[in-house]
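In the form predicted on its own, a lone chain appears below as structure tokens.
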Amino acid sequence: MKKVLILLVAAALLASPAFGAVRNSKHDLSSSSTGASIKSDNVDEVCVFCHTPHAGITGKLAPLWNRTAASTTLNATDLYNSVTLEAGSKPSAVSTEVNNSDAPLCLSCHDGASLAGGLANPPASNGNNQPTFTGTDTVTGDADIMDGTAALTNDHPIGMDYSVVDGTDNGGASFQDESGTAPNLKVGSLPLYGTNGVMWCSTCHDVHNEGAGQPFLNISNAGSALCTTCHVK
């Protein structure tokens, strides 16, 4: 029992920095949030809009997932394309990887649709009722990743195996080399995912930390530092 208590305390300590970084950020949709322009008018919990301690949705790439919004399935025509892309970055080559990445989780909010309701396990603090929102409850503007009907066609490509892109580059992009071993592959300080090192949304973004840089960047982009972590310029 003593070991269990020690583990629980350790887990709480590890979780507290993430909670502290989310609190009063734009990802804090609680009614008392001071950082979000979109927030609930009847739920004053922070984590519940994405996570739940019980009855979470399984099979998702996030722990104890709580959002019931249908996963957005992206087709090759929904992804960024350019004549300058290497073959391993072309939409037809990466669409499966994109759908198996964290992108569908991000799009459960950032698809320009309503945030009202949509929780698998609404909080007991609200009588197990779904959250409601005052005024707008739709993510718009730059945060609307789907951007109307443009989907991800005008956003930085994801889903590519970074080492393949680096190794086959012949278009003058000049990529930095990745380092580490799976599952801790990275380029610079930016994380890559899976056994091969695939670029996801969370390679550049940390949804739990607004502090490094806007919008929720893993590192500051001052002097284009985020860009030059991957691209030699």
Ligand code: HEC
Contents of the next structure:
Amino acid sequence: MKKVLILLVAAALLASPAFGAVRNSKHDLSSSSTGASIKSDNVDEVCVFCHTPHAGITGKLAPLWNRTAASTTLNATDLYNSVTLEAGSKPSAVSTEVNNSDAPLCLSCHDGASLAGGLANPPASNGNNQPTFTGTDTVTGDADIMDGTAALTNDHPIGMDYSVVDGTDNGGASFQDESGTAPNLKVGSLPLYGTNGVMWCSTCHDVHNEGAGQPFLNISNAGSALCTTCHVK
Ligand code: HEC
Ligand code: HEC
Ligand code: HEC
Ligand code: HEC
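Take the protein just shown as the form predicted on its own and give its structure as the form predicted in complex with the ligand.
Below: every chain and molecule of the assembly, starting with the one above.
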């Protein structure tokens, strides 16, 4: 009886994205996903839309990456800019870092282009055929981070070395200190990347964890707690 109960509890945990799983979240594009409105009609695997156990694309900032379209090149003019940005955060200073970050991986889906096809290694469970979609197969509206041609100009900056901006910046804004040593640099509990602690999309987001009422955030933003982890405001 105990075993049955444990199994039932385990099954309930697995079934609910509120407990932080990618299964049945908006990032579960499998045909049996209960959480996504954009989902495949012929592939019933979850991870395969981003990872593959074999023949993955190397050199990307997520392991065993499976999406071939992850090569968008962003120029300085595609990035957020303002007069109060610290020099080390200016688009001209960070464009290489942004291209070397996880942003191109996210944008391989969040750019409004069709999600059909595009896997380096389509799954054997689908006869090694590419996924197809019935109905919507594009990320549109707010979730289309590229907004057509606006790219990332109207989005929170990424690509800056956090150690350059923590302390007091040119605009008078100040920041919480980063902690730890590479590869475990953090600000609060938020991860920073590379040897210098660079901010990426995954500093704020966790692709595998939709959370309750949170758009895949690493921590809840209730009371703007995510923002004040970095900004002393
Ligand atoms: C929507 C795309 C997407 C899906 C679906 C996805 N992942 Fe990931 N995964 C990523 C990205 C992006 C990263 C890099 C995240 C980072 O840098 O923190 C990653 C990192 C990882 C890592 C290494 C870092 C870590 O968090 O442990 C593992 C292991 C992993 N994924 C396993 C899985 C498995 C297993 C599944 C299916 C159950 C899955 N992923 C589904 C995008 C995805
Ligand atoms: C395999 C394609 C794919 C990849 C790769 C991917 N996403 Fe998504 N993502 C989606 C889809 C599809 C949705 C659901 C959009 C909708 O329902 O309109 C989504 C939704 C989201 C949402 C929630 C949007 C909402 O309205 O609640 C966030 C946040 C998000 N993704 C962040 C990321 C980040 C950050 C990365 C990279 C680390 C990433 N995604 C990589 C396909 C992807
Ligand atoms: C500074 C933290 C931060 C960074 C960096 C960040 N995001 Fe977000 N993102 C958020 C928050 C907070 C929300 C929820 C916004 C809301 O409620 O409107 C969000 C929402 C989203 C959504 C849902 C659509 C929307 O606008 O509500 C998507 C998709 C998304 N982010 C993708 C990305 C991608 C891709 C990157 C990297 C290019 C990125 N984010 C970088 C904090 C961040
Ligand atoms: C991981 C740390 C981190 C988090 C989390 C974060 N920010 Fe930032 N934010 C930064 C850094 C670093 C800059 C670049 C500042 C600079 O160079 O002057 C920045 C820039 C900005 C700017 C532009 C400043 C300017 O001078 O143009 C605004 C506005 C902003 N953040 C608001 C937010 C809000 C709102 C949130 C929560 C949704 C948030 N940030 C979350 C680190 C963070």
